[in-house]
Each structure stands twice: as C-alpha cells, then as structure tokens.
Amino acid sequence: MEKERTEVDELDRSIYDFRYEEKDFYRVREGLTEEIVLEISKEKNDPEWMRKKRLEALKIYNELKVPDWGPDISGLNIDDIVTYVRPNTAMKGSWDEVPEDIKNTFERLGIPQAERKSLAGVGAQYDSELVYHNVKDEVSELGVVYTDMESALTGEYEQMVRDHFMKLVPPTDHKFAALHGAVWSGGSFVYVPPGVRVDIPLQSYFRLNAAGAGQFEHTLIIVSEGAELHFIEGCSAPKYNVANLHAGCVELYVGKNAKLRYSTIENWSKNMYNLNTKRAICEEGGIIEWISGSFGSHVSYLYPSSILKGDDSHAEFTGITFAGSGQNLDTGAKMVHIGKRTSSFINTKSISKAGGISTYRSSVIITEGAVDSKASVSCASLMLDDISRSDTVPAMDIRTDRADVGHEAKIGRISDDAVFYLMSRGIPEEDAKAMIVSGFADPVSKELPLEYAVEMNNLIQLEMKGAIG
Amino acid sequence: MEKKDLELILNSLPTLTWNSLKLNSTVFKDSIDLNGRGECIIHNIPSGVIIGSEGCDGCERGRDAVEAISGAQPRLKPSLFKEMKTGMGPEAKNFFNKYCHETLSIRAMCTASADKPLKINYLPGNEDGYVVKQNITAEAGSNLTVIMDYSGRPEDSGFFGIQTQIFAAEDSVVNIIKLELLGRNYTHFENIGGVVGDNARVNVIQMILGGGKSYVGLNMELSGYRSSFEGNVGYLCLNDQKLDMNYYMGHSGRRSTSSLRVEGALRDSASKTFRGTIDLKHGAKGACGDEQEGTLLLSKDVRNKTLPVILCDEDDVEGTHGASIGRLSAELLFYMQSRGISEKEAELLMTKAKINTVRSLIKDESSIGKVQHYMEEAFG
C-alpha cells in the first residue's frame, strides 16, 4: 500500500514576481563579443587595467569548456543574453531621490523598512547597476568603507581594488569565472579597517529585472586583523519565459583573528541560471561563517568555497535547498585546509519535492601542510515524493595523517519512527510531521538574522495533510 | 614475451563531478606482459556445484549456465553475463573479454549447500602476466561459498586481473571472499558485477593486502524484491601501493539491502581512493542502502580520497553513509600509552583490529591463516 506523504506547498513566490516596464534603460545588445566588452568598459569609464583585464577573460572564456558535469545548461545560449543593462539613474543616497518603479520594486521586497529597522548599511542593484547606497554615519565614522564597485575603482581605494580583484577567484577558475571577468558590473566594496567591530549587518540587495538579461555583480570584501563583520546578500527577480542569467562573484578577505559572516537569501525566479561564483580566504585565526539559502533559480550551481590559508583559521557553511517544480539546484561547498590546525565545518539541509533535483556536492581537501586540522561534513536531504530527486555527491582528499575527517549523510523522508516518538509523547500526528520538518530546517534558519529567518519560513509555507504510514 | 600497451579508462562514478578532483575516473596506463602464465587450483568442491572450465572464449559457458535455468527465471535474458555491468566498467570488460586466459563457469544447483566452501587458488608467479573470469550462477534456492585466494610471495611483479560476475536467483545465497596476498610488484584487476534476484543475497567479503596497483570495482544490480547485497572491504596499504577502489549498488528492487565496510589503514607513501555508489531507482520502494568507511593514516606522506555518493529518486527509501578518516585519536593514543603501550604499538594495534573486523567475518580457518601471516610479515 502507498504511503501517504506530507505535503509542503511550493514557495509563495507572489512578493517578488512582479515587475516594472523599462523607461529609457540603456542596454547593450545581446550576445558576448569583444566589442559589447568594450562597449560596457567604456560606459562605465574603467581604468586602463580593468579594460584589459576585461579582454583578458573574455579570451579565457572563448578557450574554455562549459562544464561536463553538473545540472544541464543547454538552455541557456549566451547570444540571447543582454549583459548590461543600466537603469536611468545614477547612485542615490536616499530613497527619495531614487525613480518610483525602482523605490517600488525595493519597497515592495522591505529592502528601506529593513535598513530603518536592523542594517548599519544597504546597496540595492536594479539590473547591472547600484541604483541606491547608504551607509550609517556611526558606521562611517568607524572608518568602514561600503561603497558601490565602479566607485571603488576610481577612488582611493583603488590600489587596494585592484591587489584584490579577482585575485582569489581568477578567470581561469571556469568558463563563467571567465565571463564574469568580461562583463562584470556592479557590487559592493567593503572594507573594515583593523580591530573594528560591526555590530549590525550590512545589507546588499540584488533585483534582475529586465527579461533576457544577465547580472554580473561583484563583491569585495575585506575584513582586517581583529575586525568583525555581518554581511547580507538577497536577490531575486520577477518570471520571464526566456533564459537570465546571473554570474556574480564574491571575494572574500578575512584578515588574521577577522571574523566574517556572509549570510544569502537566494530566491531568482525560476528562468533564472545561477552560476554564481564566492570564495574566501582565511588569514590565521581568521572565521569565515556562510549561510545559505537557495530557493529560487531553474538552474544553480553554487559551491561557496573557503582557503583555509592561516593557521588556527576557521570556515562553517551552513546552508539549506529547496528544490521545487522546474529547478534542478545543484548547491553545496568547498573547503581548503592549508593552515596548521585549521577547522571546518559543513552543514546542509536539502528537500526536493513536486519534481525538483537537489544535488549536495561538496570537496574536503586537507592540503599537506595542515596538520592537526579537523573537518566534518553533514548532509540531509529529504524527499516528499517520488517524482523528485536527491543526490549526494561529497569529495575527499586528505594529505597527511595529521588529519581527522569526518561525514555523514542520510536521504529519505520524514521517519516514520521520529512521528511515532513524538506521537507516543501526546503530540498531535499533524503537529508532529510539522515540527520534523520545522526542526529540519532549524540548523539554518536559527543561523539567520530575526526578520530573515522570519522571511524563510514565510517561503517554506508547510501544509500538513493526512498521515504518514 | 609480448608486451600489450594499455591505456583504459576504469572505475568510473555513475554521475560526475568537479575534474579537478581527478576521482571521475582512474586512467590506466601501462605496458604489462599477458604472457598467460599463473597457476589454478581448484579443491573442495562441495556437492550441487558444477565447475566448467575453458580457454579464452569464456563467456559463452556463462552464457549456457544461464541459458539451463532460464526456465526458473524467464525475466532474466540469456545473455546475462555478456551484459552485465562490471564495477571496473566497460573498458575494463572488454579487456577481460579480449586478453583472458581461462574461465571458470561455476554454477550451484539447488540442492547445494554452503557447509563446505569451494576453495579456488590463484598461484600467479614472478613476472606471470595471467588475466581470469569466472561465471558464477546460483541457482534458484542454492547456497554457495566459494573462496578465492590470489598469493604469490612479496618479491613477485607481474600482472594478475580477475573477473567474477555473479548472478544469484531467487532465494539463493552467494557468500565471495576474495583474499588477494599479491607480491609487492603486481599489478591487479579485480572486476565484480553481480544481478541479485527475489531474495536472494550476495555477500563478499575482499582483504586487499598485496599488490602494488590495485584497481577494485564492484558493480551489484539488487533487482529483486528484497535482494541485498552486503559487502565487507579490509584492506592494507604500505609503502607505496596504490588501490583504487569502485563500488556501486544499484537498487531497483522493491525492499531491497546493500550495505557496505570498507576499513583499513594507509602507511608510508600509500594511496588510497575510495568511490562508493548507492543508486536508489525509481521504484525502489522501502529500498535501504548503507556505506561506511573507517581509514586509518598512519604516516604522513599517505594520500587517502573518499567519494562517497547517494543517487536518490525515490522517497520511500533510505540512503545513508559515513566516513572517519584520521589518525589515532589523541584520547585512545593516551588510553593506550598510559597503559604502557608505544605510539607505534598502538598504530600496529589498532591495524590490526581494523582489518581484524572483516577478517573476523571469515570462517576458514586456513584463511584466517593467510591473513594473519600476511599481517605479521607486513609489519615485521
């Protein structure tokens, strides 16, 4: 006899698929070629260097190969893809002075209420451009530097710029590192000078809104000795029929005892390729914390990946999936011990249902200098019925025996036993199944700040119907 | 003596991924000599259990065992064993079918029983280039022990490749315990599929001590209501052996088991790459597979990969896997030494008490024998 499952509801995807009609928007055409990477150097009057280095990965993206493993992206035809569109506004400083459509769209997502509310700083991109960015004069004050990319290009900071730009995550990485190189617009630049401590988090919020377009962002951080730091990134867009593309990059410095938290909300619409690009790299006794969320997108890839390069220095990746009707998110991380004594810790959430592929792919790799290191990784996915699919895929490659390595990973669905232990215990068989699948998802969402872990429920609206045989 | 170059794609994952790992798949490349010398020696054969043996077109005899009990499973096609996925893979078939020496088709009726084993010695000497396949077929209700051991002493090169497909009908049992105590030098292929039917069960049992290159695959097909597979791996590398190993278990049958140890140690410049596949199919309801994995590392120039993957697409089924990979922990080192027990016989111990759990799963004695003075003469 088949077992009854418990449903659990698609996301309400209705807050962000909405959309505004483009107003005098400047695009370039679509497809990649060396004129269209030009064309957007240009516009956005980058420095000599950028410009070759521009070119320089747009060769590097021609030679390279689309990846042979992975989810399928033979949708996605790169020719059809707009890679810059700048909405009709410069950087504005207050939301009043930013274009109604766009105030609208960001009011829409809480992006103001929650800067009023609990961010020390915010950036909101519409397309390839910041269209807003604020950052609070106690926080200034501090000697931290939020500041949209194209601004850092030019300014002072730009030596610093350019000894960290796409320097931990090359062009030669893979094809889209490559075309990230090519194209890229917009981002964040954060710095956090040493010994700074920023207790509330800033805020960078990524809207595609222009169909048939790519988002190429790039973020930059560098947190100094001893500094603190919690940074938030959310994206989504609005459902069109054809292909978007977004091939961000994050690049992370974490200096020595540094502590960096990077916190993602991902919630793309679902015609969206994800082929997102994030990496840190740890000074000695520097943190990196990732928490991730993948909700959104047709198609992700997605392995956040952290050098472990200083002794003592420490990554956690905390992340969950979900993959709906449609998505095929392929999603997990990446940990490089180098330093002596060097930690980290993996540890993922998954569900599949109504058709979705999640895919948990992970590399552990303890290099031979780091001995005395510890690694652990943990995955869990559940399926809610059986036309989805779940698969684990977790890489290790340890070098010295100066090592401890441990994982573990479960697929299935909700126990049968943990409903009947809760039951026996006087708990309601439909308010049991709900506290599962809550406590499933725990561990990620309890990592996430109040209004985010709030928002991820919202999106995990959980239905309980009939019983679990 | 004619000398074959070989360049072969082996031990391929069912699903890809990152290149960079180089753990996809194991390119051999090498020029062996498959000069057909090597000894073997078959001995008690119990009762029920019928031996063919031939030259090197081998895999029509499997297919007439198959073909005399297709009567009692008409789902199964004659050409079973041509068809049959290897866990080495099909570049690794092909070069059984084109360079094997000598099959042995082995098939139990169903009045065999597994009170006495059939014991089978591979003897290839210094510098034998000898390639093998054998057929085993479990008829429908049949027990079946066969125990294969592969010695040859330390000093001994050459090449030794083995192929054991096995199909088990329903409701049979087929116990494999393979003990490969290969020279320093050799070179080994050990290429296993198997086709497990309604209840039937399919246990093997491998302690891979020897050899210098070690290339394992295993691919079982748990196609039948119930069937399980359940294998235990011991295994033992020094100086600088390298094994690789593939297993795969493949469910498609309703409530079918795999469960699968691998445990062992790494010493001086040893390698070791581990892949292990669950696959739950569609439709492989109330379906339960299980890997674990426990790798010692003894020295600090060893190199372990681990590649443990669970393919799910089904939800009534459950796939679960864990790994511990290190050195001795600090608190057993200080258990130890505080009761007088060296660093160093605390390694050697804990060795020993590795391996000793999957040789502890044998029940022959002379065996346990093997392994045991391998052992002893490994560490001296």
Contents of the next structure:
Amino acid sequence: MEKERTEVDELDRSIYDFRYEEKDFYRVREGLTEEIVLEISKEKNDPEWMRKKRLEALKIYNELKVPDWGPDISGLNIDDIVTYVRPNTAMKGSWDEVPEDIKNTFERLGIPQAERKSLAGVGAQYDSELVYHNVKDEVSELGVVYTDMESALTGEYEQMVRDHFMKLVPPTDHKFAALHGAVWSGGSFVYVPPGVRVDIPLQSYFRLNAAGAGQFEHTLIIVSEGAELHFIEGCSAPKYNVANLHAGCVELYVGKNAKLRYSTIENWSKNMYNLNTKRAICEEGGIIEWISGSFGSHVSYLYPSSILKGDDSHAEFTGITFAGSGQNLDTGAKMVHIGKRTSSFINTKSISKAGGISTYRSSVIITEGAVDSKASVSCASLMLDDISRSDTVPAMDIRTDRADVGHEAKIGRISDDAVFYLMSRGIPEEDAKAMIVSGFADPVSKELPLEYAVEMNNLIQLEMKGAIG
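Output the form predicted alone next; the form predicted together with its partner chain has already been displayed.
Just the single chain follows, nothing else.
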C-alpha cells in the first residue's frame, strides 16, 4: 500500500481531505490484461454485450500505437496504472449517508452547496464509482433522466445505452479511446425528452483520489428534438509523486432543433496525464456549445469535436488553458461540417507561465455537401515570461467553394504600460498581472454560471501565484 501513503503538497493538504487504508476501497491490480478487464466487468455486473465490447476494445488497444505527435507521454506506463478503484460505499441518494471522509472532500470542493444553490441535479464520483447522485423532483417530473451509467446500463435504459455507447467515439478512434472502452467505469447518463427545457444546470463532479490510478468515466447525454440542457462537469485530484491517468469519454447527441451547452472546469494535479475524448453530433437545427477551462495536469490531449450532420446546425467552442511550470497542454477543437448552411465558431485563449507550454491544435472540415457553411476560428495566446512557449497548429480542409471560412491567431505578452498603470493606482505588481490575466480569460468566465466563474478566476489567481501543485 505504499502508493497510497504518498505525500501531497501543502496546497492540496489544506484544500482536500483524503485517507487511504486497506478497508477503505477495493482496487484491481496495476496494468491491463484480459483478466483485469473481466474482473472490472464482473464488478460492474455488465450484461454480456458490454463484456464482449470491453474485450474487443482491449484487443484494439493492444493493436494500436501511441500517437506520434503532441506532447511526450513516455512517462506514462499503463502497467503502473490501477484501472479500477472502488470506494467502500454504495451510491447514496442522501448526502448525509455518504461516508464522512469522502463527504469532507466534496464539501471542500463546494458539493453539495452548489446543488442547493443553483443546480437541478448532482452526481459525485470518487475514483471509479459514483458515491452520490440526486436530481430535483421537478426535473424528474418533466421526464428527464439523470443517473449513473451503471444504473442506465443494467436498468430500463439499457437498450438506449446500447444504441449509443461508443458509437460517436469508437474504440478504433485512437489508443486511449480503446483503453477507455476496455476499462470504463462510472460517469453519467442523461436523457431529455422532446420539447423539454431544463432551465437550471445538471452537474457531475469527478474526483480522482487514489495515487497511481486512472479514472475512466463515461458521459452519455441525449437531448431530444426541441429540448434544451446545460450540463456542467468538474474534475480535480490531489498531487502525488507518481503518474495518474484520466481517459474519460463524453458522447453528446443533440436532436433536431435541440440545444446543449457542455461546460467543463478541470483542475487536475500536475502529475496527471489528461487524455480525454469528447464528441458531439447535431441533427438539423441542433446547437452544441462547449465551454472549457483547463488547469493543472502534467500533459493534456483535449480536443472536443462537433459533427454538424444536420442542415442549419451550429457549434461553438470557447476555451481557456493555463500552462505553468512542468505543464504541456495540447488542446483545441474540431468541427466537421456535413449539413448545408452549418456554422461553427472557435474562440480559444491560452496562457503560459514559468516555462509552461500551450499548444492550440484545431481542425475544421467542410465536406463537399456542406454548401453555404461558415466557420470562424480565433485563438489568442498570452505568454507571461520569456521561458514559456505557445504554438498554434490549425488545420482546415475545405471541399467546397461555397463556404465562408476565417482564421485569426494572436500571440502576445502582458503590457508593461498596463501593469504600470495599475501599480500607479496602488495595486501591487503581482495583483496587477493577475487582474490583466483574468480580463484576458473573461470570454470564458462570462459564459459560466456565477459560482463556476468565481471558481475559474480563483484558479487563475492560484496559478499566477504558482500555488497549484
């Protein structure tokens, strides 16, 4: 049990309570073998089709190679990663029933206070399992389904899960999608019936608390014709001196004239390899909006993708990343235009400090049949010193001359004049720079609910002070 006793840094010690004793959890062995996959499948009470799907994904994983582009992930050895850790508690519907040590962790992260203030429902995952899930009665009465993936898989929504699970992100997509397909655990299932508008957000929060472990949650959201939903995802982990892995998967289905906003604030620790895959598909007139704030993690590969299948469908991506010392964050977005008169807009901001590396990588594809479509890409980078790095790697594949496509990229540094102006008003230099960076990030924060905008700005302040480990 040596890994579980690994010490965290002082910031994490002050923010997050955690403990690990033999009785507190069940975990499979490190590594990835057929025996381990079958053990996870048994723990999850998988139906036979899911067990087969896991084994097929494992076969694909063993055949595929690690991507030969992007940040170096040679420090990640899957043989050292524990792929399943189950807390010693069943999922609870009442917060009072959650074990005290787990409850303390989430309460310090603002769960369930946020639920009582502004959320229609909350799911909280601790390592590989949801430990708490609740949804307001008035939302359930509308026919909205919000539950954990395991309950959906083994209950009345099994066929719906089977029809959609890893169809948008097949295991053949890349090596870590295949890994996810083999060992996935936890996550959220949401179904919004036709015409139903959920006026307040749903949220899932994922906490990876075990040293040397991976988290592989699967989120599946189906928003039916004419419906509307805002879903918020939060992620965090304490810092250890061994590698942790996050290889979750998000699949979003947006029906005809439906709208889905998917907001994410990721505050992983800087020993985390964040290799997440997110993808949405929009039918005719459908709208998908991505809001993304990416902090922490040692390495990130994160490129939410939107497939604009239906005519007149629309996608937007608004994101910010902050790369500090020892971080290499490779992020961006992908838009695939298939339907006529489709439109997309990408607006990203990246900040690099203390030698951090930010890379913006995007892809815009307009197919031959996507006539009269529009796409706009805008990326801006801010470097706070002369040892950091920022790169822009856009790609555009336009197959029709009946399209309007634009791209803009800017890289700059904090203005000395702006810092001087603020300091002349009595603001210390460090606070002045933090204010400028917060203003730079404003396009993202203003798109978030108030509580989450405050959280993001707090993370920026901590990053500016070098306080996040």
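Positions refer to the first chain, counted from 1. Computed from a prediction, not measured in an experiment: that's the story for all the values here. So that the term is clear: the rigid core is the largest set of C-alpha atoms that superpose within 1.5 Å between two forms.
After superposing the rigid core, the Cα of Pro428 is displaced by 2 Å or more between these two forms.
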